[in-house]
Structure formats: C-alpha cells, structure tokens
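Presented as structure tokens, the chain that follows is alone, the form predicted on its own.
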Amino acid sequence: MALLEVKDLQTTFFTDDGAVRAVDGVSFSVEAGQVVGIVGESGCGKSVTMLSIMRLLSARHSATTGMASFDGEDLLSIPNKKMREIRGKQISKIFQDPMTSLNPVYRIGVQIVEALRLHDKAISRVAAFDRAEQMLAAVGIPSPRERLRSYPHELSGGMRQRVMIAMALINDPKVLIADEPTTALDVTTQAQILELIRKLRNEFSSAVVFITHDLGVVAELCDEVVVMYAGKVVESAPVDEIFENPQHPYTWGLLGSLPGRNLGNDRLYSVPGSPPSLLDPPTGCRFMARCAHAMSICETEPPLEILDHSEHAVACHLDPGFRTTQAIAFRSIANRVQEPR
C-alpha cells in the first residue's frame, strides 16, 4: 500500500495577468522505502507539486484541488493544526539552497534543536542537543559537537546541505522530499550527498521523493520516475523502463541531452523551442510545438495518460509500435548512464 498517494493534483496561481495552472492533473504514489524521482526542466511544476502537497503555498494567491493521501489522511483537507503536526515531523523537505534556507544569525545547533522541540515538547534542551549531535554525525559531519556552535556561513556548501538533511531527518519522517539538493554542489560533494541519501533511506526506511532535472542522478538513486512537462505528467515508469524503453518524445529529448550520451553526436542535443505559457496553454498536447513527431490530432486533442503495460504509463498520441521503435535507439544511452560508477 502506498504511503503517499497523489491523485489529480491541480494547483492554480492567481496573477495580475490571469490564472496560471502550474500543476494540472498530476498523479503518482510512493511506497515506504522507495525513492521516486520527479524529472523535468525548470518551470515544469516539480517543486510546486510538492509545495502543494505540504500546503506551503499562500492560500490567498493560489488554489489546490485533488487528493494527497498520506497514511490514510487527505493532506489537502485536514485542519491546519493537524497539517502543522505532520509537516516537519512525518513529512520533511530538504530545500535546494541551504544558504537561503538556514537562518544566518542563529547557530546550527539552535536551528536543528528548534526543528526537534517543535514536535517533541517533552524532550529537554540537553537531550535535544545530544540528538542534534547524533544526527550531524549520522550525515557525515566531522566534529559534530563543535559544528553545533557554528553559523551557516562558517560551513561549506556541502556541509550546509548535510545540516539541512540532518534537520529534515531529526524527527524520523516517513516521507523525505529532496528538492534538487545537489544542484549547487561540486561533482564530488554531489556524489557524497547522493550516497548519504541512499544510506539514510536504507537506515531510516523513509520514502523519498527526489526532485531533479538530472537523469544521471535518477539512474543512480531512484526506483520509480515521473516525467513532468508544463504542469502535466507525460510518462511514469520504473527507472529501468524509463532508460531502456522510453515512450514519450520529451523523455527522448531529456535522454538525448545527456553529455556524452547523445547517440554518438559530438554536439549536445537540446529540445528545440521553449515550454508553452501556462497562462494560455495549448488545447492539445503541450509538447506539440517542440515535438518532431507531432500530428494534427496533437494540436486539438490532449493525450490521455494510458498504461502501455504493467507500471509504465505514457501520455502520447503516437502509435505504440512507433514509440517502441524509437525507444530502441536509446537503449545504448541507458546502458552507459546506468553503468556502475
């Protein structure tokens, strides 16, 4: 049974120019101990999807509908007080930029302890600091007791990100949301953070939702993949299926743009054009204007997500046989992307 199940999630922002449907009918599920990757270019709705589920968007300027069931409760309809008890305790989030997420005027220890004592009123201050020290050690920070007295600017980017992970895990959450936690880090630190998340997933049995635009990271870490484009899910499947049998033209574009893995071409491939404006999205397929295989039906009829076979869904008008033929060309990419590192 899914620990977190999202069905037909829709989030609309109200702007001076009109209503923007940033998330439009997104559905996926996450089981305990599973890592689900949400992939897509900037602005596709990945982060907004998770902010909607955690109810971190302004109710004055946005509206969210659909269902987000966590442990049998719909997060979108429970009272605010109950949501505050769940947020940070049972569902935690690692934000993309730790320098802007950590308060620069408070020491690291104070900020971690605050996250713990907010949800555990009975724990003493001494016990809370001991727990914070243990978590810093668990995420690989040397001399954790000394680091508790440090300010954020005194730590490197990788260390700050580890602090954010420790803060997110301090209450032993059932679901951990990681919003591009390695984007601003160097390659070596990125590999360390990914290994850390994998290790902690195994130790704490947390479900992980990993938001990224990097398919190389997805190949290393994720069990399931949800590909988003312009607010919609265009393909979802187990990670091996996405790389060995990609079925959507947008997924083909993402795979083709991986450095050194673009079908033998010396130049990097990029998907032509730009995403459509969500103020006035296309009537049919939102990827139509950028798709090399677009047909007349794509202009007028939005493709429905269909289950091609067990656990692999795709929203595309192309003939299944043609999609499979195209997918074969990307299997060599899959073999190289998923090589052991």
Given for the second form:
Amino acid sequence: MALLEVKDLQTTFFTDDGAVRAVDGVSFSVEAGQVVGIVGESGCGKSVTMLSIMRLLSARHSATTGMASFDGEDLLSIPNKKMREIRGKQISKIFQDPMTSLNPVYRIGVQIVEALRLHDKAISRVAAFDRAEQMLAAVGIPSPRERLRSYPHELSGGMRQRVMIAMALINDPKVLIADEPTTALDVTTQAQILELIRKLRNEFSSAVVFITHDLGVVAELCDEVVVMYAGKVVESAPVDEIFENPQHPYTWGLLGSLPGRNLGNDRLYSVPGSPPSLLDPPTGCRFMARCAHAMSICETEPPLEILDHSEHAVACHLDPGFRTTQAIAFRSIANRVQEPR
Amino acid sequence: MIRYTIRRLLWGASVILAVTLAVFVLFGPVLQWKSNVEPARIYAGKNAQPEQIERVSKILGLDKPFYEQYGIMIRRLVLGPNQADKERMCPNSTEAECDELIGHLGQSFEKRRSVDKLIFSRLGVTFSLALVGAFIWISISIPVGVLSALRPRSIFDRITVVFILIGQSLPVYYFGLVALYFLAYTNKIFPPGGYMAFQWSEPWPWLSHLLLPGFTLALQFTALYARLVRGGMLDALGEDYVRTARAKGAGETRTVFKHAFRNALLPIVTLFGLDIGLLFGGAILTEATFGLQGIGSLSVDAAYRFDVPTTSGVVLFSAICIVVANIVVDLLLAVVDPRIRLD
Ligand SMILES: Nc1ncnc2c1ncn2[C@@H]1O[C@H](COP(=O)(O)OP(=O)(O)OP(=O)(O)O)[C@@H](O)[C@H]1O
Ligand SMILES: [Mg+2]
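Could I have the structure of this protein in the form predicted in complex with its partner chain, to go alongside the form predicted on its own above?
Once more the chain from above appears, this time first in line as the rest of the complex follows.
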C-alpha cells in the first residue's frame, strides 16, 4: 500500500451562497520517497485537497468525506490528538506565501524550535537550537546562528521560504507538502528555492507533494503528475507519460501553455474560457464547455472517475484511439516549434 | 531601541509644547478677545474697584504683553515659580506657605491655592477610579472577546454582540444612577458615593467606594474592548501563521494564545494606553454621578467659575498624562512587536 493514499476525497464549504464542493472525488497516491506534482489552474482545489488531508480547514465551515490513509491510518477519522502528532512530524507543509506564514512577533529560532519540541518533549533547549541552526545551514541560510535571533520581517521572501522549508523538514517528515512554494517569489529566487528543494530531495527521504501551476517545474522535479480540473482529477500519470502521451484535452491545453511549447503564434497558448462555478457544477464532464472535442455524452454523463493510479489514468469520454492520435499529433507540433521565446 | 526611545521622548516634549501654546492662546488672548472676560476682574472679585483690578492684573502678570506672559508660563511650568513670581503672588509668606500658594501651573483664582497642589490632592481619586475601571474592563472584555472569536456565530457570541451594543449605547450617567439606586439606596450593598483613601491594612473601604463607579466607567470600555478583541482575534485566527502553527502540530490552546492572541493584543495595548492616559485626566461624568472629588470634577468646577489657571492647568495635566501614556505604550509595544523597532 502506498504511503499516502487518497480515495474519493470530497470537501464542501458552507458559504452564504450555498455549498461549494471545492474538492469532488479526488483520488491519488504517493509512494515513499516519491515526488508527486499536482497541477491545475487557479481555484481547481489543489490547496483545499491538501488542507483537507491535514485537517487544517475549519470544521465549522467545511466538511470532508472520503479516505486519506497515511501509513495505514485514516487521517480523516483519527482523533485530534493523533492528528496533531502527525502534523509537522510525519506530514509537513510549506505554504505559498512566506511573507505571511511566519509569526511576526517571534524570532525565527523560536519558531523552528517550536516545530521540533512539539514532537520531541525530551530534547533540551540547547540541543533544539543547535538542531535549528543545522537546519538553517542545510537550507542555505548564511550565518545561521545569528539568523536564529532574527525576526521574520528582517529576512527577504526567499530567506523566509528557506526558513519555512527548514521548519518543515526539521522532523524529517515522511511527506512534505509544498503548496506553490515559489509563486510569491521573484524569478531568480524561485530558481534558487527549486534548486534547494531538488537538493534536499536527495538528502532527506521525504516524499513530496508539489503543488504548482508550472508544468516546467513538474517536468524537472516530479515522478508522478496529477492533473486537476474544477475539483476533480482528470488525468494522472508518470511524468514522462504526461509529456509524451497526454490523454486529456485539458492536459493538452496546459501543455500548450508551456513556454517553449509555443504553438507557432507569438502568443502563449492557453485554454480558452474559464472553469465552471463550483456552486452549481455541470452534470456531465466539467471540462466540456471548454473542450474542442466535446460530444453529446459529455453533456449528460460525467466521465468515470480515476481510482486506480498504478498506471496512466484519464477521466474522459473520448475514444482512446482518438486521444492517442491527438497526443501524437500534439507532441509532434510541440516538438517542432520548441524555440525559446 | 535607545534612538527610538529618544525620538519618542522628543516627540512627546514637542507635543506638550504645542499644547501649552494652544492652552495659552485659548485661555489668554482668545478668552479676553471673544468674551470680554478679564481674568484680573474675576480674581479681584465682583465689586472690585478699577485700581484693585489693576493691582491684581500686576500680581498675575496680566499687564505684560502676551509673548512675555507665555514665556513666563513656560518657564514656570518647567522650573517652577521663581523669586519674582513668589514676590508678586505671596509677598508676605514663608517659603513653605508660598509653596502652597503657587506652583508650576500657577495659582487657582477660586481657591487661592497652587494649582499643582489642587490637582495633586485629587490624583488619588482619579487614578484609583481609572485603575479599578481599567481592571474591570480588561478582565471582562479580553476573555469575552477571545471566547466569542473562538466560536463566532455561536449563542455565546450572539449574546455578547447584544451586550456590546447595549453597553456602548447606555449613557454613563444613566447606568450609574440606576446602579446607585438599586445597589446603594434600595439595597445598601455599596456606599452611595464619595471616596476613601487606600490603606494597605484595610483596602475594602477604598474598593467598595470604587466598585460602582468603576463598573460604570468600565461599561462602555468593556463593550468597545470586547468588540476589538473579538475582531482582532478573528483576524489573527485567519492569518497564515496561525495555519502554520497548526500545521506544525501545535494544539488549539497554544495556537490560540501563543500565536493568535499575542498578535491580536498589539492594537489593544495601544488603545489601552491612550484610554488610561485620558482617564488620568479625569472621568467627568462618572465623577459627577458618584460625587467623587477627582480631577474631572475639579475641571468642571473650575470651568464654571472661570478659574482660568485651574482649568488650563487641568488641560495641561491631561495632555501630559496622555503624552506620557502614549510614550510608555510605544516603548512597551516596541518590546512586544519587533517590527516597530526598525522605523
Ligand atoms: N474557505 C473557503 N470557503 C469557501 N470556498 C473556498 C474556501 N477556500 C477555497 N474555496 C474555494 O475552493 C476552490 C478551490 O480553492 P483552492 O484554494 O484549493 O484552489 P487552488 O487550486 O489551490 O488555486 P491556486 O492555484 O490559486 O492556489 C476555489 O474555487 C475556492 O473558491
Ligand atoms: Mg492554492
């Protein structure tokens, strides 16, 4: 069994306008040591999926059903205390915005050490701070001893994200969830942080769930890819398969929008239209309204949901033969016009 | 931190200087020009002869040009009355007697006493009232605000919101009088007014005289602070760093108090400093309702009787209280909130 296995996860927010099912039947799995990328455009439910798994959403405003088993235990049903022991120790998280994710009134060192001591009551203060210093050094922060005494506002965004990474990895978790860890940073810093994550991947044994908009990053970093659309998984496959043999029309759209895969015109290709409202999602395939190949069945029947992730899986009504010819055609176009923009 | 402290102190000094100028202009030139009030005439009494008024005018230094009067006022405020002042104001008295008659803030027309001493004699009442009130409103509003933020839209929260509205709209004198009627007259639980000085051996008389006024004074503050704490906590609980704390495995208590509360408290501390500073300058309505002889009632009496030095003295004193409270709070905040020290 996989280290982290999510099955038919559904998360509903109770809003003033009605119930919003932000995650609707998501399944995927993460093997130990693997890097799984979750891609999809803004609002498709990537963050909510991971927050649901860690039970970090307010129970008063949302409800999650389904299964999320981690190391044989269902995260959605274990008691709070047990969940707290897993958070930060077995499963850690790096958030999107390092500017707001650290508490402004505590020193960096205190915040890192907190992560350590919450799970290791026996460790002495001195040892904990030494460990924090090592971690800061490991994530490439110069003069780590002094930095322990800094406050978050004294560090740049990139440095703060390094601190967040140090904090997330200090307990050597089995799973690290990185929710768009570079989106809020400038381009140079993004590259540095990605480089750091790549390097740490080799030093730490953690599996990584990497949430991103950027398929370029996926290609470099991930083993498996899960493509989400409007609260559902539309395609999931090993990374090479996604790039060599993409099967879902939405994935084609995403790949088309990759810089360097510019399809001939000057403008970046992007999927036309916008995702459906989750307050009142369409009955059939959710991508239909934007799909160039939609058929009548797409309007009435939702495609079969992906449950088995052992191989390349896709949720689409299109004929597999047709999809494969499309994929081949797509790849040949994409490869032909791979000029730098 | 040292530079920050110095900057705050300089800022405070310049604010106080500005206030002295405003006070001088308002109680000197403006008063005489707009309403034909001559301080010398008031000082000299109703049926004074013109010569008497002129003599009084000399004694008070009112015959001098305004800029010189202002200079004298500032010098006296900082250094205390000098020999010339003393010779004018208390010619035939000993040093000790003279100290009773004139101080840094001058001499009261009405009471022929040093304004410093007048204010000083009222400090105990006013400070006690402010402190008891503050203790009450802080110890009610913070738990209430935090609890209702933890369970927004719960029954507790809704009841709190209603009480906040009531508390904020009830006038002090109304609540005070009702409280007096039920708790001091019909049921003689509390004394019906007045003040007893604090004594270590027996603090109860002091406290019993201050509980009703303290609650009355605290009512609106409790409502306001509960609302602010609730809002601040709701905001803080929605912050990313709170989610980070939870993601680290922190328990609910730790998350709420160590991470959210400390941040939510920062704006409250600022406001608290200002309010306490303001109250040290006298709580006029509460003092009047409960017959407390504090700085608030001193200023009202003085204003009624055109006692210019006392009125302006109280105004200056209040301003100084507010400025000092402000500086104390700023320095305190700089200790609690590391972001402030830089700018
Ligand atoms: N607290 C909430 N209450 C109501 N709806 C919410 C809440 N949080 C998220 N949503 C909705 O859930 C959907 C998925 O949001 P989510 O944050 O998971 O998107 P995402 O894929 O992470 O997007 P992004 O790439 O912009 O981070 C969105 O449509 C959003 O409107
Ligand atoms: Mg997100």
